[in-house]
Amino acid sequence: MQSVAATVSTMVLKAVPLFSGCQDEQLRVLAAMVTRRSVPRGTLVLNAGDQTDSLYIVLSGRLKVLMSDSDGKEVILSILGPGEFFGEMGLIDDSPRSASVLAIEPCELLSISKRDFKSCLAQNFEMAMAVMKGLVRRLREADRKIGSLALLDVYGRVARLLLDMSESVDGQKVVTKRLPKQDIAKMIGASREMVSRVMKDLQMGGYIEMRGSNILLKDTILLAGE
């Protein structure tokens, strides 16, 4: 990975959500552990079938988890931010990398050795705590996916990606970051083509509005993700 290590404080330690629980002075132990690079848009941080060796933590940009056929059909698992964190996985069960995470935007990235890791959740229970509610998470969010592709159509599939990209601005429901079709069509198993059509008539049906880049979910949306 071409990066710029740099060392890391321990104020932006404390704002990392996975050491909010850190008292003073393990944070100072951390920021001795833990490393801050620069990663350029493109850049393939996590191969997968690579030996595991460290957790990476998002300070900022967005990456895409991602898994390859062998004729180079790709699925996108998901879409990563700021404050979330990958490659703890292989760290707990020493297998190796299940999916690849590419970068998809200029990223921020803290990272931490296996070892430190180990240590960290064996010294450290909230620490250890927000590891698992972590996996917890991902796990509920991949028994929704799941239940998603065998229960609902394009058009639910759409809805309920837009659903669970959007924040709340103003009091509705946008989705501010870019989102091209060929990545939706990837994460929700269906073509490009047949995106393009579901978004166009999403909007012509009053569900959506388009804003420039940004996507604008009306209420009635609920009822296409339904």
Contents of the next structure:
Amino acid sequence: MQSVAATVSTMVLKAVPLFSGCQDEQLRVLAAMVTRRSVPRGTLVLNAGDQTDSLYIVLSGRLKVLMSDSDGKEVILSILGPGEFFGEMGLIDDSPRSASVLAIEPCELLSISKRDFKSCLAQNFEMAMAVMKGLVRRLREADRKIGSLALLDVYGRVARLLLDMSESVDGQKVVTKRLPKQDIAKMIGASREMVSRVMKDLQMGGYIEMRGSNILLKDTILLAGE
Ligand code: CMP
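Complement to the form predicted on its own: the form predicted in complex with adenosine-3',5'-cyclic-monophosphate (CMP):
Zooming out: every chain and molecule, the one shown earlier first.
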């Protein structure tokens, strides 16, 4: 991985949700274990099938979690952002990496070695709970995705994805992060052409409105995403 490493202050660690239950003394111990890295856009931070060595925490930037086959066909499992962590699965069960993780923006990451992570977990119940909560959240998201693949048509899947990716801006739901149609297609198991057609129809039907690079979601889209 192409990256620039640096040391980390306890102030930075305090702002990380995974470490929010740690006492000051624990944060000082952690600061000596954790490395900060800047990685450029396009960096493959983890490669599916590789042996596991570290856990990563996102301080800034976004990364795609993806799986691909030998023909280069991809499915995007998730897009991770600040405060989230990845690489915990292989650390917990000692299996190879379950997916690849690619930086889609320049990222600031923290990494902690497998040995140090395991010794922190053994000593810190709050941190173990934070990891478990993260795993449960992922399982809920995966269940939702399985449900939408089995139960919704492509309109419903696009609508639900847009709702999941949206944030509240002045009381309105808006997708502010760049979300190429190709990536939407890889997240919902449809072709790019189909996603383009559905987005156009949602626009024509008044369910969504394009505002520059933002997508404004109208209340009626809730009906399409149910
Ligand atoms: P690991 O298997 O060690 O390496 C790949 C990582 O991708 C994995 O740990 C998780 O941190 C992350 N990951 C795998 N599946 C998902 C998912 N469905 N949603 C979010 N992150 C995931």
